[in-house]
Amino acid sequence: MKSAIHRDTWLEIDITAIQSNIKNIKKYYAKEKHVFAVVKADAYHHGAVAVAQAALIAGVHGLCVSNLDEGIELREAGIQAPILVVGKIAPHYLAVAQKYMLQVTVSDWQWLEQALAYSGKPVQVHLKYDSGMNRLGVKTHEEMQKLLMTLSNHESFEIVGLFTHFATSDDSDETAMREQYTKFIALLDTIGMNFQYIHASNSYGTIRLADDERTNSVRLGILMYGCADEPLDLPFTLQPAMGLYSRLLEVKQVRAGEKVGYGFTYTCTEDGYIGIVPIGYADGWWRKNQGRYVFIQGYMCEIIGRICMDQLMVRLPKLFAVMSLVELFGPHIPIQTVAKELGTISYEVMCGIDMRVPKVFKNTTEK
């Protein structure tokens, strides 16, 4: 992590927050069930190591990353948690898998393959099935005990873990996800075989699918950092772990008639004030935000003009101070509007925040 902050645009991560959310989730929805904390892709932005410390402090069992590198970072930083990597890894790299002690995902035969040539300290793995989605897993029973006979035979594997993922647990219609998870049990009852892990449920199968008592473990991911694109009737309320902020760099009066930014494609319709703010779109402000808004003093005010590669103008309602506190998405104007305005999820927004943009740590030692 940076050890210094020296620009005017910051990411503010609550992590207490974060916290309150798995305490919340695991209370009401994962009592008695291995929770893994989903911290793929720099936690979701809110920063990998930070993120993991805070979420096994709450009471969370594991860590599931998305590639060896995320699961090596964690490690590397003292984390002795079990650590799935969730995506696939190849065959070769399974010697550094074990170094790290980093359980990874079977998901085809084509790779199993070319796996048993290695003959290092057991490996442990979980077992995909593809219950719907149509992204990795093997797809029948039969291909599923294929996988079984062989690693079972294999003493540089231990299989530790069975899995699947759901395509559509935040719809609320819950049809497609029960008929999913009704597939991966039919599953278990096949193989009549226990694992130390079971899961499906990702965040909302979580919520969803409180009743299920087959499986034993579940994963959470969204949810914990206190965002929901969906609605969900929760006896508790998220609390949003990230907020995007920035200060007005520089405030200057304008015009009627004057135009803003390149390609002069914004024009004044009166005498005014306009503000200059230090993000764009190499931060990952992209140019689409233009003519949405941005939160200062009380006001809501436009984002105007094309949006450059560091910086950003917006009108102002009167003159306000230079250094001014900007609120791209925090309290007042919640990531998930942010989102649906630029027609995506919260989960693109999170991750399309630049690494150049630095993070400040609340509620915490870590900076």
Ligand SMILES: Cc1ncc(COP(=O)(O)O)c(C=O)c1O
The other form holds:
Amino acid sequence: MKSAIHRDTWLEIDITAIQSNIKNIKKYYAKEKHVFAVVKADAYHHGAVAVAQAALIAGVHGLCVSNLDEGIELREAGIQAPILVVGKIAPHYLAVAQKYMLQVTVSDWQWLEQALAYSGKPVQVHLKYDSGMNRLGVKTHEEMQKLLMTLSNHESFEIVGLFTHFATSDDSDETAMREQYTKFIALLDTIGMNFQYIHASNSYGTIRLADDERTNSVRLGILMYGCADEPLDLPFTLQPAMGLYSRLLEVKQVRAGEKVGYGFTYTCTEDGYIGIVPIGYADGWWRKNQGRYVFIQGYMCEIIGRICMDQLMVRLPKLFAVMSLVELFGPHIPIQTVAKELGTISYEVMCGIDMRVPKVFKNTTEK
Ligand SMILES: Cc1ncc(COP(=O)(O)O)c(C=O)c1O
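The structure above corresponds to the form predicted on its own; please give the structure of the form predicted together with this ligand next.
Shown next: the complete complex, the earlier chain at its head.
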């Protein structure tokens, strides 16, 4: 594996892990469905172009991004698969969506009234129904039918999809998710039309609604990246794709009673060694990680003292060589553990790593 360019702190992205997760999820839970890989936010910070290319090779049908710029990045990298912008674009950018063949979300009437001024080549759209989350989407069958009728009579739009989004699919109590699903199916029954893409499920929905025959597509995010913050009983092992690593920059001896870091918040209780690691809150390794652990040479080593902008200090159990590998999360410290200890979810930890941390791709694309 190549190390990072000029600083020994890097994200390792295992591309074949992503491909293996996709293949297994498709095989066990979405055999008959179009899988859209959700690669918004730089593929949850795994690298949008690399992940999109690998996901397509692994058999996904299309991609989801959150805004036009993310879609344009994929098109400029030569990706030709269907790309849906699941966020809302400003109506005056419809020509841009058309130019880059990006499918857009239509989620309210006010937006559509402005969008009707668009008279270019047809833009493909997915209509969004709000089945209960109170985020994007129209809330009634009447509003949806009004959108449908208006768009069907407008030659600059082509309706290709209808979708909704679940708020609680990761909850082991499936009641609320199933209520949303039932509302979505009732809408489908009212409309009585077929669409190229009908989709409701994100990752957990895909697993929990594997027997659903009314939708024909799913939008797969976090499980593709190999992370499950909530327990899932799967017939295969999810493979986490992201690891965060650094190396010991300096190792020094300390005496009992010496203090460490800004504000002297840590006092050494015994003589020993500490290590300095070149990662800090400017890299997305927040000060809240103080007191947590990193993994070095088989030992869990406590992060001591305040985390600085670019560096942190760890207590070492013995003298380690400078340049020893430091795992912040990876095979020995799952990202879900980091997330739980920080009171958040793995999505936020991965997306929170700063862009200045380079990505090193491991096991690149299997053909
Ligand atoms: C509209 C939409 N669909 C699908 C997803 C993928 O969700 P997950 O990562 O939980 O699979 C997201 C992610 O936030 C989303 O906003």
